[in-house]
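Presented below, as structure tokens, is a lone chain in the form predicted on its own.
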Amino acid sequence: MQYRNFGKLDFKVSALGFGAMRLPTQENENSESIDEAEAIKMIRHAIDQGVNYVDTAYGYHQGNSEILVGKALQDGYRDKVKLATKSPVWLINKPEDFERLLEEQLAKLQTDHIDFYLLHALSRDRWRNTILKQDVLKHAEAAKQAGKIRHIGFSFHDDEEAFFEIIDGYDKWEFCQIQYNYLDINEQAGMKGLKHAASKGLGVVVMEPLLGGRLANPPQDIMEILDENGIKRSPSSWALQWLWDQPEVSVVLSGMSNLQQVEDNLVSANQSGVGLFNAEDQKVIERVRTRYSERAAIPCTGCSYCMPCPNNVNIPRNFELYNGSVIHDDVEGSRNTYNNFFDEQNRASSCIGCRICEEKCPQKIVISDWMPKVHSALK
């Protein structure tokens, strides 16, 4: 296994993390009925092998997730990793309610210490309208004196913009958790948000290296271009490989859900390390992003110049889910989103036509005839 540096921490972490949302459930049974057995043996398996960074959440598995990973960490495992968890900061709705989730979680994982604890999913409304007025951080700094926890830090899911007043808005963080990979270098934090992260000295820890398994069985035309040159590699090492290269990314995070993809990483991260990843390879990736954007319906660049839209619809967001089923061919995984993780008053069907948004729209999409055909696919 290769090791790297996790910011200015006194820690040499694994180059693959093993994130544990998506382990292996039972035949025909939903998300939350995981396969203990198999689960168990494939954490095991990668730590055996070297991985020392172990990273769930409260709301992993609908609560499940944490007690596995308590159980796979018994019978010596829990002294060879760091453990990473996460606070679900949309419970807290009084400041006791963040004691009474850690130590819940302690519960479910058995276990005296949190290594690495996280605020989970920070956006820039949670920041503001929670860990300020909820004091949340003086409560985390209170439970990493008493022991508790070791290391402050947060998962992201927002815009530059908020990821940069999080993150410059208290001085001891010690790390964080960003969506990161070839196809997001723009997108949410990007790329200049893991180097000013990195910058400050924080460890960053990478999740959807894949973008949720997307990048692993890219559309055909997509595997012709990573096939060109000859090199035998995987989708998956691809994009893992093009992470591991920047020396700013501390651990890759993979939510494996068989054994099979627990040893495919595990060759791939044996492999890694800064500067592996040559001029040409890069020009690879640069044909695959360039290919990628070429698959898209709609020709929105995200500039949000469109915002504040008077009805309350994200446009740029609605537009780059519909995208987002187009270029990777995955209707399901968009569909998922729009209907489970998108306020619905931000949803196209909000749209009401005021064509306000056409006026600004630098790309002159018509939107409002487009709304109607996001929902549509959509819903």
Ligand SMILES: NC(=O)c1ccc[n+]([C@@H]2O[C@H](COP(=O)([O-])OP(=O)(O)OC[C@H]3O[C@@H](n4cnc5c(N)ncnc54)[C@H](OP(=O)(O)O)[C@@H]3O)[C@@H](O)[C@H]2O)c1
The other form holds:
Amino acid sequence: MQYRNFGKLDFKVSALGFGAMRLPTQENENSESIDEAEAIKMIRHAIDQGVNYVDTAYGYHQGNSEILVGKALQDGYRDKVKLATKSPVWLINKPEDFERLLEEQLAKLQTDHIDFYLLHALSRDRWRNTILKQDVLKHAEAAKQAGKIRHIGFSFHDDEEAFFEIIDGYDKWEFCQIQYNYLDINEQAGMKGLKHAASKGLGVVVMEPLLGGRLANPPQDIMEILDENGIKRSPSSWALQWLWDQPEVSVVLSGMSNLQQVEDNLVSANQSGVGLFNAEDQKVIERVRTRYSERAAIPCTGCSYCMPCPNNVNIPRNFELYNGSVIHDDVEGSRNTYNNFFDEQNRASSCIGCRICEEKCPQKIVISDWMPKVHSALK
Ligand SMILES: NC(=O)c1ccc[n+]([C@@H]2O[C@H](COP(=O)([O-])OP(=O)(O)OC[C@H]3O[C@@H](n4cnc5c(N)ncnc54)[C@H](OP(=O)(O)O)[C@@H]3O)[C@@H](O)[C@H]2O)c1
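Now that the form predicted on its own has been shown, please provide the structure of the form predicted in complex with the ligand.
Shown next: the complete complex, the earlier chain at its head.
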């Protein structure tokens, strides 16, 4: 295993971390029903091969991921890893909630401390209206003082501006977790966010390095580019090596869902390092990126000049979901997000065709004509 710096902390983290969000489940069962024996085997195998960072959260697998991780880390495994989990900050409504949730997590994880405790999935709204208003950081500091958590960080899902607001809004962050992969250099925190966090001495944990699996199974035309100059690398390895080449990245989490994926990613991690991705490799990734963008149906750049919509439609997000379905040949993935993780008032179906947005769009997209098409493709 290769080990890397973790911001300013005196801790060498394994290049690969284990994300416990996509554990194998019993056949034909719901996602809460984890295949316990297989999941424990996978986690312990990864640790035996040098992985020393395991990431879970209160909500993964409907609350069962923490219980499973707690079991996997018995028999001496707890001492071999740094354990990360996340506070479900959306459940914090009164001062005692933070401590109550943390105690519940410690019990489920069968441990007396969490090494890396993250405020889960911060966005601009959550930062302003929950973390600051409910004084959550004061509770986190008290828990640190009491030895129940060792390091305070956050995971993030929003845009670059929100990332800077959060990271510059508290001077005791020790690490953060961002969605980052070769297609997301200008999405979410993006490459600028990564560099900013690292420049402040934070450890940066990367999640969704394979875009939730999409980069592991790319469409045929993308595969052809990856294979073009005869370099023997799987699509997953291309995506992971691109990340490990960057010194600002501390650890790359992958949510592996079977033992074969664990094996593959361990092999990649063993061959990883800063500076190992050469100029030819970078060119391949640039060509892949260009090809992906050519697959997009709507030429939206996500600049948000069209916003705000008077009827609350989140125009760039609707276009991103639609383009994502075409780019990755994955309509089901986009439909799932559209219907289950996107407020109804923000969906394309709320468009009333007023066309105010169209005057502001630098790409001259006929937004009101696209909205019914987006809705009927994703509903
Ligand atoms: N804090 C947050 O808000 C948040 C959000 C997302 C993730 N996370 C954390 O970050 C971790 C990583 O994110 P992620 O799970 O989205 O990671 P990811 O690596 O982008 O996606 C994982 C999926 O990629 C596929 N995969 C992984 N390795 C592969 C391989 N060698 N060959 C083929 N396919 C492979 C699998 O898909 P299939 O199952 O389809 O085969 C797997 O389920 C999560 O597990 C979780 O711990 C946190």
